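As structure tokens, one chain now follows by itself in the form predicted alone.
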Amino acid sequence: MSNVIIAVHGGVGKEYTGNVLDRAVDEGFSILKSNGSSLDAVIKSVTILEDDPDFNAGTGSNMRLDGSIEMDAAIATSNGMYGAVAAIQHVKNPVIVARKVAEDTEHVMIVGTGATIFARKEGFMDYDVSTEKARLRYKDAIKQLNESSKHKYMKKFLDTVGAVALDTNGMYSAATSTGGISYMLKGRVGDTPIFGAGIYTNKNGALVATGIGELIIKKLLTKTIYDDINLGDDPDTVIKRHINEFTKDIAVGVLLIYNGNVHNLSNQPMSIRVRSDSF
């Protein structure tokens, strides 16, 4: 008997009440019930979430104080395959681009106006990935800035967007993508392309991580939460005593698939869709 299974998380800080997580989850659902591969599973529905405004990755992508998108995206295998892109712009899928880094480079991540070029090189067109909702965000975000000396965390907004899968072959996989904090430097990269932070995978499974990347880099917080699991303690005590170091105040999240099961937690608002079968 084989088991599939995928989740798909529309990043931290607001329930999310559409439709667009639902297929999202079904279609990447669908890759893995005709014996699809986990990684085309997660990189088809964290680029579904990139397509849609509604989200803070690819289209509909968090300005920087600047006025500028820049986009950070990876994707990792149990098998050992891990890509990534940082501070790249003007193109749709950042997440597509993080596996052609993997594939077609001996690198594991490009950055900035290097990850740019080498969309247009593998093919990607430009795109300009702002949107009305953006723009208003980011003048919200100027007006506070303009107020008060100490830069304050948007809410309000959905953060990063990723899924983890299991395919028939025993292999597990991550995708992530996101347009970053607002206040933002240019430049700025978060937890998102930095293996054992925003995305880990390993042979008994893979996580994904939401929120305030600054302080999930600094508590590694992904490879953190894996190594405690893998030493036998219950995965959602885990996750639960590694959010919980957290100030409420600190948006973030994770989710994770382990030895075929499901487990997420956040401080914050986090919507969450699974799919999953035995055959």
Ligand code: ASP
Given for the second form:
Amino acid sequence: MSNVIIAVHGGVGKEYTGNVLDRAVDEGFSILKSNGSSLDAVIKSVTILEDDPDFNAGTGSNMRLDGSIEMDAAIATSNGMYGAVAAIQHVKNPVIVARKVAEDTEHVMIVGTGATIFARKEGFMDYDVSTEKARLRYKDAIKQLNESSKHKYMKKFLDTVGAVALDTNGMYSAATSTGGISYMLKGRVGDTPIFGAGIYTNKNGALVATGIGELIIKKLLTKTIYDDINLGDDPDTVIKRHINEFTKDIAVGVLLIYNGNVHNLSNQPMSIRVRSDSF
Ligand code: ASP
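Show the form predicted in complex with this ligand, please, because up to now only the form predicted alone has appeared in this conversation.
Let us now look at the entire complex, which starts with that chain.
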């Protein structure tokens, strides 16, 4: 008997009430049900969310303090594949470019102008991901910065996306994509594309994180959680211990599949959809 499972999230910080998360998880799930790979499934799900302007990934990504949009994305599998792009501009689906990094180069991550040039070489057209939502958020960020002399993270505008899945061959995959936090400097890279921080896969599972990336990186959150669980600790207890290390005002959430089961926890609302089947 085979188990297939996929779980998709729309970022930490607010409850998502639309139906695009359902469509994203359903389309990824139908790939798994027809014996497709978990990598194809998570990329399908994340691509759908990147294309929806409600999410801060691909179309709808946040603007940086200079008004530009730079995006981060990654894919990873339990078979040892990992590819990422950071601060990439003007592409519709950064997560597909991340896959190309893993498949078509010997590198694991390409950043900035190099990432955009790589995407063009791979045939990705110039695409404007800016939206009215991003322009309004940008205006708000500038206003808040002007009103406060102290630099601090804004605790909203996250809605990054991620997915984890297990396929009929027992392979785990994860995919992530984000337009970053608001506010942020040009060139800033968060946890989303970084292996062991915002994304991690290993023999027994796949993990993604969302929240304020700087702190997720410092804690190597997804790898630390995996390692603790893999030592035999109860997954939910481990996740709780690590999420509790973040103060409540610093949004953070994790979603993972370990040994065929989904686990998740966040310190602020986080929308998640799960589909699974045995056959
Ligand atoms: N983790 C992302 C970042 O720091 C933001 C998010 O999860 O919404 O770029």
